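Single chain ahead, written as structure tokens, the form predicted alone.
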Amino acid sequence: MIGVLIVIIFTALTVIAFWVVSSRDLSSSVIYFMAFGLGSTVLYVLFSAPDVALTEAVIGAGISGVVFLVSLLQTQTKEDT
């Protein structure tokens, strides 16, 4: 059961990385990527490896997710200017 739960989890982390890298649209990518981060999360949980998970959740969907929104809201709000 729980290896049918990875595969999913795996394929659906893969689909997600081809919409970062394949989506024209910043935010969205941005989305996306945290999106990826919360996945790889839940698969770290799963292969019982919880301070990585914690690590991923927190640096990876977390930190750098919100650093790349408000790089994108100050490019955008300079390009209006």
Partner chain sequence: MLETLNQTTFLHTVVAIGSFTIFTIGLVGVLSKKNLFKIFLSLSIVESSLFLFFIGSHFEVGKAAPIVADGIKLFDGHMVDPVPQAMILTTIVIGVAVLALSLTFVVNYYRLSGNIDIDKMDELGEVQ
The other form holds:
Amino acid sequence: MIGVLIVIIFTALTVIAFWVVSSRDLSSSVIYFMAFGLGSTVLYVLFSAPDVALTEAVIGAGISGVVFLVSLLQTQTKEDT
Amino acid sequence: MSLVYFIAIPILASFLTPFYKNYLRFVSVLVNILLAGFAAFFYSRLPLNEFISLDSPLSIIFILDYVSFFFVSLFIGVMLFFSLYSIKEKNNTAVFVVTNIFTSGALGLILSADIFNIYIFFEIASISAYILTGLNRDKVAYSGAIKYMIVGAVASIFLLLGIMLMYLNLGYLTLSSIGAGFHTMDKGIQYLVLLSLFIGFGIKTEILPLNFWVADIYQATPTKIAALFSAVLSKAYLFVFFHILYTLKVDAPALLFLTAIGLLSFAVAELSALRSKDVKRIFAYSTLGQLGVLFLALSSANVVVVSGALFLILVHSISKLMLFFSLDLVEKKMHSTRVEAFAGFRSAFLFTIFAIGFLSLLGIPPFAGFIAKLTILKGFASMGAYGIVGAILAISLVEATYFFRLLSANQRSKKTAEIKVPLLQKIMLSLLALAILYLGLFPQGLLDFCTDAAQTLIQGVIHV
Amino acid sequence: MSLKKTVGLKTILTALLISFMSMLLLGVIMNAAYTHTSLGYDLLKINTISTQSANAVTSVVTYFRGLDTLGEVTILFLSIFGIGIGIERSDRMKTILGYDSTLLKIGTKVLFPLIVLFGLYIIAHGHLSPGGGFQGGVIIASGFLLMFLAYGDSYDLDHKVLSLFEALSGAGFILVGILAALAGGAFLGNMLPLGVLGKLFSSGILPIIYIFVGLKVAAEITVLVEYFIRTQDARDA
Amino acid sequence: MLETLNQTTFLHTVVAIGSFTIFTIGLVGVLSKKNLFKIFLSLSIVESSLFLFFIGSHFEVGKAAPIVADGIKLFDGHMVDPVPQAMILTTIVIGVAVLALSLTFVVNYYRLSGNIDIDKMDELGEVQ
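Please move on to the form predicted in complex with the partner chain, as the form predicted alone is already shown.
First the chain shown before, then all remaining chains and molecules of the complex.
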């Protein structure tokens, strides 16, 4: 069971990572990045690392997403040209 | 007494900044004097191992042996000099907050014998360097800082990868255990680890394929801070890299590869300096060149050569401090570091200081650089590596060309501004010049210590 | 040395990268002989005797490798100090991302104390359950983030108190370590009774260190969030 | 079929392939993208992939988290290694600190120059 889950999540993470890098719209890149953080949180739980999962949830998906979004707003750049 | 005070006290001084916001410069001087006192205290107790927080080899280990003592006292000396030199700058609290933490980062890199702990101090030192680069708060400074952060992030990622591979395969983080088990690992993994370490530390030690960014960073950084990068930061990374390499007991081909890289790095850097029109960039390239020589010498695994390299590290730190600090005075007056601006100032004192710095870097007697280069060349000659001796001498001629060109440009051209050096600065710079002269005339005591230190370095960290 | 501007460089780098990656993959997967005797298992064996903490990760973070945590707290302080240098404080500071909604304001008023309490709970139970100083600290800071979002410019933080908090929690960490060293042990060594595994008042020095770490992280991340959320309007800067 | 999927060696292979694919995607992003935000996003992705690799490679099927809770009474070999988790915990916090610092530099640089493209950053270099 755990094997199937891990394979599925890793595949999803790879796709999301590709979207983060390749998306033309910067703010959706950031949203994908936050989704990447959430996906890795689930993986850390599966890997029996609840402490890391909690940290990744509050920092990886939370604070860094906020930091990215706010700096995007300040520079008024939306598109990756 | 604990070795951890070397790290804890400067950090504590920075944390408590709100309580003495306007007097931090005096506090920094005090902290550095205190650290110098600690170093003097530990001198008679060398070599020394200490377990942090747990009395067993499972915990983090700090090591103060001859070679780390050499670097610790060098760095404390440089930082003490820096804090005294800028003691009159009232509005510069930010610099002192960062340089205190910079000190503890550099000292931690030297003292720590635990690979993940080294990574933490690596990050502390790098982040202080990023902040110091962006200190001028203009376009140039920020673009330098951004570039620095990108290459720095790549470096720390690869270092982390190397550490992870080692922990996965060996299960320990202490340098001595890693050194004992390194050759039991699979050959492929060994090379992967070495490659990751080379990329991680190679970027930071500014070695050839990975140093395309260095001159830009030095140009963006405030001139006095660039002296710290040249005198402390790159030396700290250099030491850690070779400390790890000698502990891992890498095979001869890997060391030979590093020797070749060092020689190439030396040559390319000096040729780039010849082309450059900006004095700050010229000094940056000259630093790159000297780091190439150090790489070349430290990878030789020969006691005489390595002791010469350690001597050269000391001399180079002192000379670069002199050069960058004097250039800072020139820059303040002329508002530029271009060669034309450099040619236009008039000050007999600064001219002498520049001349002494250049001659010492070139290795002309009676200055200390001569002894350092002589020892290195003697060592290579005794190994029978006459090709390397010839190459070093030939490339040094290139170095001489641009140094003399700078000096003669200043002699010949029309003077536009007279620089009056303040008394404090005059005293401090003369002290450095005297130190170089003294070490050139009476090098024996230091050379003996360097030989002991070189033996410890080549031996690596032994299993406790 | 403007290698960067040469056209072919990127292709070469990418090719090098791909070959490096494939080598890495082959090397790692084919020869993965991961060790089963490691530092971690040795520490697990002595964990009960030396710390009495129910969470082994906490004992590693705060006790066995407490120096790493000191370094990490330093890095957090340093980065946020560096961010502060680049920001000019002025009266024209504006909150971006503010939402003017009464519902949000009332909801936040109710939620804020709960969030802070939850953060404190996570910090205080660091040695018993997952979580601890970092996680709890960031949760507290997220409470402040919510306040900024809901109240916008009308919500003011007392910066004097905040910077004192920053200074004292960081200094407290180091001073506890030095006190432990002076009391005869090692730096950050244990000098308190260990208590019984599973109780809130147990594990000696660990909860104290984690509380200092938590407060420091909370203060730092709050400052960070404020720096990012309140800024001069980019249009008139 | 499902039995092989649950074996530790299989999981380690999945973790290695998956995380190094993400690692490569991120590194290619760092090298080929020109927008500074994109570069820092890619760097964060690369870092996260390393964390996944490290934690995943230390996990073995059937091992519990290193926490004594209901049901588990003792610390022993049935738990995963706590040291990698502590290391990653530390590194994640360092990562976000560095990220915030670099984004501040990017924003400040944009205010002064109106530019966010790494190829157009030509303030530094040899002046003609």
